[in-house]
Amino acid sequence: MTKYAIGIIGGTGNMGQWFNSFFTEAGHKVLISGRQTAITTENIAETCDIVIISTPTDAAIRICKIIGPLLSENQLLMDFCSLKERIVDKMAESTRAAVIGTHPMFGPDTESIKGRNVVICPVKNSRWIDWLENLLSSKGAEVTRMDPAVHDRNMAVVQGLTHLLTICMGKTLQKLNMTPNLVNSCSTPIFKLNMDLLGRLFSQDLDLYSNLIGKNAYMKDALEIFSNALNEGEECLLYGSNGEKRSYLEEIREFLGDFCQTGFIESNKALNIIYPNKKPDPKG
């Protein structure tokens, strides 16, 4: 496999620093810069073959301006941002280079890429795509090429609608005066885990999940859908008769299909990791 030069402006961040090390680790020449290095993005826009920008969305933005101009047509501008429509647009309307959009659905802390998924929106110029893809697989990455709406719309769900269930469940105990130490000492495995997901979304950057949630232009949508889903489950599971309550939840699995089954026994491999020596509820 040929060996580049790349780049990474925000290298200095978390992200940054994980796939400096993945690229190396691969053989390619690494060059990173932040806003106390010496390597500015200028040296990185005029000295690498592959350029990636990994800042929040408005700096990612901000950037591409300033550096898609000095990137010519043999290169790569490529970016981390977790939502994809803005940020792939403004790379392509300010370079000649190719142009691919990517999220790495992890975070700094994984260890491995080997079975995280990889979206890649390839936008301008595909001649780089089949070696970025080549290169993630390789290292047992899922890759899955993606519209840059469609991510986004997904990403309403799975990031800005997961967070902001989170958040609420946080001011839900808040209203009620229910502390960590309270809620533990009578939760199941299941609702366990969910109060470290609570701990865990909150002792990190909240900016990050503000932004996911407020700056996801097709949130509002899966909020009013979501929403909607709440109010029906509130009238049938809450005042609904059972054979109502049935059909209501019958309908759903029906839907998940088989991976109602898979889902079981993968979240009984993971509480049995994360509490040892404990038989998983079912109830949860």
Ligand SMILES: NC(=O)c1ccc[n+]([C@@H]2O[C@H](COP(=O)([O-])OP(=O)(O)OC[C@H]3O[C@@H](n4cnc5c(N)ncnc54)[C@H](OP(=O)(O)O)[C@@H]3O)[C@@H](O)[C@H]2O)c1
Given for the second form:
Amino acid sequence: MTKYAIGIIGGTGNMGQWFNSFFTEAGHKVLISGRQTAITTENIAETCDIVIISTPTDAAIRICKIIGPLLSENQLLMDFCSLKERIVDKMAESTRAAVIGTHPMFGPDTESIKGRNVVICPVKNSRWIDWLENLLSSKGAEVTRMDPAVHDRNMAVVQGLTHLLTICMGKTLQKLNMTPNLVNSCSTPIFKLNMDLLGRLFSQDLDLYSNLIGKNAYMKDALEIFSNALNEGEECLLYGSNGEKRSYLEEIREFLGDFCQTGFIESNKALNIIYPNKKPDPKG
Ligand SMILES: NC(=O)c1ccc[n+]([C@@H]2O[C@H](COP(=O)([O-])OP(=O)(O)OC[C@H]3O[C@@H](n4cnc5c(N)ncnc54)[C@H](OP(=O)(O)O)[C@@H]3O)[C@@H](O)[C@H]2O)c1
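Shown: the form predicted on its own; wanted: the form predicted in complex with this ligand:
Zooming out: every chain and molecule, the one shown earlier first.
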């Protein structure tokens, strides 16, 4: 396998460090830069076959405007930003190099890429796409090619809405003055899992979450649909007849199909591992 020089701008950060190890273990030579490192962004652009920007999106856009013109058509420019449409457009217009937007769908605490999703947005077709897909797949990643706008629309639900719901649960507990200690003694396994996810979010970089929600252009649409669903759910489940309640829930179950059973089995497995001494309560 050809060994490449891979430069990670933002390589001092969490994802940069993770991929530094990943590419190094795969036998490539990795250079990293941060704002305080001796190796500069320009050094990376001038010396590496593959240049990856792993910084917050606004910085990534500024950086690609600087390094894009320094790159040749033989090089590959990539990024790890969590939203793809803006950065991929800016990378493509900044350079003659091949461009592949990449979103690793996991965080830096992940032990292995095995079984993890990676979305790639190839912009300029080149030999690099096969190289990247083969490398990631050979280590067990599930790689999917996706249009940047489709990716961002999906992320409005997968990340934006999911994190917003967690944040609003935190706000609700705060308004009710239900502290984690107070609710612990009456938690079901499912609620405890939700509490752990709540703690997990608020233990991390709050700007990251705020950007995943606030900077996604598709969030407004997703929220409007969610808000309608919330109103419908309230209307039906609080004030509807028993028949209306049942058909409302059955319609959703029909939409989800076989996944309901899969989800039941998988969530039981997870709960039994996380809370080994407690039998999950099916009503939890
Ligand atoms: N964390 C995740 O779970 C995750 C998952 C998938 C994708 N991502 C994406 O990956 C990217 C990096 O995330 P991260 O979690 O690794 O963030 P991070 O740990 O905060 O690291 C950010 C990196 O960017 C550099 N940086 C920050 N602001 C900069 C600026 N204004 N100009 C130049 N460099 C700057 C930092 O360098 P210094 O050494 O100078 O501070 C650092 O190396 C983000 O776009 C994020 O959305 C994150």
